[in-house]
Amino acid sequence: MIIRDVEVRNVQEVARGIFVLSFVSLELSGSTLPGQFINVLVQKGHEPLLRRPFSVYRVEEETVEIIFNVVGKGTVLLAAKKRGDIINILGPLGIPFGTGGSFRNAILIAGGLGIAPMPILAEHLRKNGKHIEVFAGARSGDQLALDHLENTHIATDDGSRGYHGTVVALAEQYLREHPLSEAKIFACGPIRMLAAVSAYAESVTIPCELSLEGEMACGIGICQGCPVERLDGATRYALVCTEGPTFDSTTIILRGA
């Protein structure tokens, strides 16, 4: 784990209200694994006070990318960054996805900004010789960010692009018609979506890992602000920042789904 000032290389809007920010960090690019995240201090001073957590979206040589939508003051400031501006990063943080193992087919399911960890995950899966099918959902077609992915199947809530309905329903339909043996599911998105993915994976006995979001102030387990309930274990709760954000779907309870 490092804490460094890094130089912004580029900020680009890749879909409506969705931006990719790239920065240079040889240390981070060489050590980050799929599913891990960084905590970003947007600017020095007290506004905004807290860091913002972002999944690592993609790594290429010494360049690291994050993806975000503009929802508040911190992301407004990030979207306005220019080449050469400085941000401070803490990372890589969290437990990565399990990309090894004996499975042959990887099923990636992303809802909305749940697309964030998928390009770096897909790259590692390809290097491990896995076949990949990606299911990406959004409210509308102009909110889809699909770069650096392959075999992509699209669902939109309003039917403006691809399947008209939820991304989980699309994945279930596709997999009924095109069964994949020796498969594993990787999913990221809203809690309700993840609960549906978890239930589906259990019903068809496919191993499944979920990447969760949490209300992270510190990202390193001090503030205790990002608990998720365990199904069993020595303690009732796990922290998303230090024991996640990736979890085996059979080990946690998704409340509020």
Given for the second form:
Amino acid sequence: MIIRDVEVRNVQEVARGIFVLSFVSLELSGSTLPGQFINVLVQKGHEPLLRRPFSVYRVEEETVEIIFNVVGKGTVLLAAKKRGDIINILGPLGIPFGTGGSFRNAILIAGGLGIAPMPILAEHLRKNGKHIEVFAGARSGDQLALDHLENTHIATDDGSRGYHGTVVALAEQYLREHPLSEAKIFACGPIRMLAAVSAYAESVTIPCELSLEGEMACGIGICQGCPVERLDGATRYALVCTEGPTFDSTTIILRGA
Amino acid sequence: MIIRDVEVRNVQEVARGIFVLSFVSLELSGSTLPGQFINVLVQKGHEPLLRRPFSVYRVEEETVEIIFNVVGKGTVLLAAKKRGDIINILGPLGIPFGTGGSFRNAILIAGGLGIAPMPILAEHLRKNGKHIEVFAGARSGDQLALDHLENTHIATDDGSRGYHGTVVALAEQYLREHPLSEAKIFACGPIRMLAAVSAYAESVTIPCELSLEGEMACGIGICQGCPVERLDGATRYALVCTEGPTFDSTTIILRGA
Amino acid sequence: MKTGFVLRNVEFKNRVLVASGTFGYGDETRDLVDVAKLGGIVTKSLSWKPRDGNPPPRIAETPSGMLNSIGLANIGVHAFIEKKLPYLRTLDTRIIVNIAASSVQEYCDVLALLESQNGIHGFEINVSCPNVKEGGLSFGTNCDLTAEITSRLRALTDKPLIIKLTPNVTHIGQFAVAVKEAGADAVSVINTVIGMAVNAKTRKPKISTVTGGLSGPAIKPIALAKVYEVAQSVDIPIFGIGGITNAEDAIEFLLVGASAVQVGTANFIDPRTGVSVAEGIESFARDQALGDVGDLVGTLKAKKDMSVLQSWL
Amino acid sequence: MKTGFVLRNVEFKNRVLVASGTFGYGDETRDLVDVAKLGGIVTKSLSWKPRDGNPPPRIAETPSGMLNSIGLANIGVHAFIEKKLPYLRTLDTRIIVNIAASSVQEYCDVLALLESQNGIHGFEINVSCPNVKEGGLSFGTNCDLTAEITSRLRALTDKPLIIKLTPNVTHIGQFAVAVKEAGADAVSVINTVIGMAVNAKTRKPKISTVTGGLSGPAIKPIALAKVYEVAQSVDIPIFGIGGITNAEDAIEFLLVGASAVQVGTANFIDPRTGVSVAEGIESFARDQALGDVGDLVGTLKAKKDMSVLQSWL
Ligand SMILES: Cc1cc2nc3c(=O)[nH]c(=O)nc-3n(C[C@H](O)[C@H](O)[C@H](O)COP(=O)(O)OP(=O)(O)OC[C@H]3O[C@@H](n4cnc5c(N)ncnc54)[C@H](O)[C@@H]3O)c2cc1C
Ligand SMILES: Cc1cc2nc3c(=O)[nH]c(=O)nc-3n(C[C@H](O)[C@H](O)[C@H](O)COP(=O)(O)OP(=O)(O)OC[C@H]3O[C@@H](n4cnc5c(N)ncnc54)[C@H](O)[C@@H]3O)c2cc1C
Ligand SMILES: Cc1cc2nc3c(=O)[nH]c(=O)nc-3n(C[C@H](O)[C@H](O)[C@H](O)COP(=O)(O)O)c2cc1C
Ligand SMILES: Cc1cc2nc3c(=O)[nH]c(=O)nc-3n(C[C@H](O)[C@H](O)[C@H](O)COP(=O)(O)O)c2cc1C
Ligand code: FES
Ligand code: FES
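Same protein, different state: after the form predicted on its own, show the form predicted in complex with the partner chain.
First the chain shown before, then all remaining chains and molecules of the complex.
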């Protein structure tokens, strides 16, 4: 885990309102695993006060990339960064996805910016010899960011591209028609979508890992600000930042879904 | 008085740590008088919260210029502006210098960034047919910004350029040697310097106007945040923003000098 | 779309006013602001005699906020009537005169004099003033005294009487209950929070009076909590104040229980803020297909069993 | 250059600690922070039994600040002794254990148990906890109760006993006097300020408990004023807390009367903040040719006839 000022290499709009920002960090590029995140201080000073957490999207040699949606002041500022600007990063953080188990087929399901951890995840899964199918959903076709992914199946809420409906419905339909044995699901996206994925995985008894998002103050386990309810266990809550953000779907309760 | 978003045209370091920023505003360029100031919102958002007041330095056709010293977060942000960036300005504000009286010789005395209102002042004085002598002081030679001024006499605290000593001592010496009749003094600078100018003006009975600075929240008379003590008058304090920033030196008390 | 509200028979065209001490006497910004688009103007606090106010520096910026120690500088009620009221009377908005004093009697004298004038629609009472009788402790931190001022003033006017509460007390709800019982029509919540700023290099306080009043976005969370507490305690209208810079901020105050809001410090950055807040609230309500901006008031979706004073750490 | 100070025979190597609840149990950041450069670590508040804490969301950002409602989530004193204390004992810094409880007896039980352990240098008492006996009102807003807790705990320990005061009271100085008389060695000033944040679109509070605790730079002016008030009221050492992000902030607290400071929220942005604050204070003192950082404490020049016009020229 490191804290460093890094130089922005590039910021690019890859889909409507969706940006990829890259920077150079040998320390991070060498150590980050799929599903881990970094906590970004978008500028010095008190506004905004807190860091912003982003999944690592891709690692390419010494370069690290994040992908984000412009939703508020932090991401507005990030999107406006230029080559050479300095941001401060803290990472890699959190528990990575389990990419090395005994499964053979990896099913990646992403809703909206849930696409973020998928390229780095796919890369590692490929290295581990897994077959991959990617299901990616968005509100509309212009909000899809599908670079660096293969075997993609697309769903949009407005039907402007691919399947007209939710990405989970698409995945369910596809997998009914093309059953995959010894499979494992990896999902990231809005809470409702994760709940649907989780219910589906349980119904077909496929192991499933979810990557969660939630308000975070520190990202490193010192504020107790990011609880998620456990299904059972010694304590009622787990911390998303240090015990997640990836969780086995059978171990947590998704509230607000 | 207007409030407008304006586009930065240029930002340039003209002396060590001293920047000139120009922007286009027909409304301001057409109406601003010497000694008036504008109140600049350096960026949207809450940090910094308040506007920053700056004297108008020059007006050149539709372009307005300010000159400033980088001293804190507002001026750091301003110095980093690029052509095309937007700042929000409120102005012109305050009571201008009296450039049209019966005097024939104008003595301009500037300490440090007190140089700010001098070029626009000199321009108007010239138009009014006055003869001008400019006395400019700084800590050292590399902190002098003398563009757009003629008949300049220079003093530096460290003696690195011109007279070694205070600008007021230099002005006194020069005027003793080259007496100017029917003169009026215009001064801007640190409080101690203004007090010295004021004392000198009184001793030689030359009329004298001072331009003051002080903490301001609004710049338009609605916060009561910028008092300066009157020598006498119905109320104890005058407001620097609406009754100044230019004052006849015999009407106010300079505390902290 | 209904935007206005009524307080003791006085109609306000919308729920956005400008706060005392942050909009002068209403005439300074006549070139900049169309005050006819405001629900009302609350004047700078007026006392019986003119007050010089505190020595400079009176202002210091703080993170997302500012401190002030103006010291109630004002022209006095007589000069106000003579020089400012005639202009205010010409404006198509509600004029609330804010009163400050250093004794209960002074509050009464000022209000009684103003009561005899036309063109004033209501009174807001600034109780965050040093009480000379109690060695300068503020009236507003003494519940009995605050109630006494309220009932004495209530007897003198039939116009809306609004008591402006200080946040610098343990249980602001108790003060709201006390002034309601003493006859107040409404409360304004909050005045500034006591704060301080220091220049580390010079070792001097940044304002001449050492401590001062904190305002601006930094205090918005505090103000919202105080308004919420007051709304749980009394059922009279609340003017929500503290750190409002845009319509969204104002709506937050309405949701937690304010019937109207006042814009303060934001006027220093842009005196048109009140107008844009009013317009923004209206379009927000329109987008939500509300028939009345008032439908927002007190509609926070919160479990009321969570006590305001519950500990959270 | 002397940087340290002594509190009831315990020596602290410098005047900068990290605040309770903002540095976990000290082990989470072992890769990032050289805690040997800190004056001390104040642990997360510990209660007798483990506490789950409040449901999410527990955190909301506000202008230059943040709200939290963690709900005293902690592993409980037994797990602390078993799992965290052994690591803390290995650290070359002072360990102050912060205690939270919902009854006076629970405070005593937790402290008595900790008193039997090695490696703890002092106790800080979080009185901003809901008192179950009084329907959840915080102990810390009741002066008698705060004093009672202090004297009961004083009888149980000879180590430094620090009472952490809440700012959410009218006269914090009275609380400082009461706890001093009840035997406290020092006070920590301040805990978080009650605040609230609302999502205008969803109409929901941004944290699950509706109100929460405001911290960060936004509250620094409030914290400075409270420390100043306490410093005028008592002569025991004060730990100044609230919005400190750099050495200059910390020096401001020393000048108004704090003997030491604690860094809180800033740890979330960078857990090394305490170390850089300590280093920055030291070099500031060196630049000013002071022999002892303590020479800064309480040296505010609070003259009222300050300069009319701050000079930028
Ligand atoms: C572990 C983790 C990984 C994440 N990875 C990504 C990613 O790869 N790409 C991406 O676009 N976003 C990601 N997010 C969400 C991202 O952190 C937020 O979108 C971002 O912080 C918003 O910042 P802002 O200042 O632009 O918005 P704000 O002004 O802070 O808020 C705008 C909106 O975003 C919501 N929001 C704010 N902070 C968070 C947060 N921490 N989590 C969820 N919602 C939030 C707010 O409730 C509000 O509705 C991740 C969050 C977590 C916790
Ligand atoms: C009428 C008027 C005209 C001015 N004209 C000019 C000008 O032409 N060029 C120029 O460089 N400066 C001018 N100033 C001063 C200028 O406003 C401040 O330097 C600026 O606001 C500092 O902003 P900052 O955010 O960089 O510094 P901050 O971080 O706010 O403060 C840095 C230092 O500057 C001091 N300071 C802050 N605000 C003011 C202020 N309003 N007046 C004086 N000192 C202040 C602070 O006390 C502190 O020591 C003028 C001030 C006034 C009132
Ligand atoms: C410079 C200044 C002067 C003020 N003067 C008064 C006053 O005279 N009377 C009063 O009741 N409140 C006064 N206030 C308090 C404001 O009306 C308001 O209650 C407070 O600033 C909080 O709102 P804000 O955060 O929007 O500014 C003043 C505030 C400021 C900043
Ligand atoms: C997330 C969070 C958790 C906290 N937990 C505790 C706690 O358990 N016990 C306590 O006494 N104070 C707690 N505090 C208060 C801090 O120790 C500190 O007093 C307060 O945050 C003000 O300082 P700051 O502005 O530097 O954060 C907590 C603060 C925060 C932000
Ligand atoms: S974000 Fe601080 S503990 Fe998880
Ligand atoms: S700066 Fe507000 S009255 Fe002068």
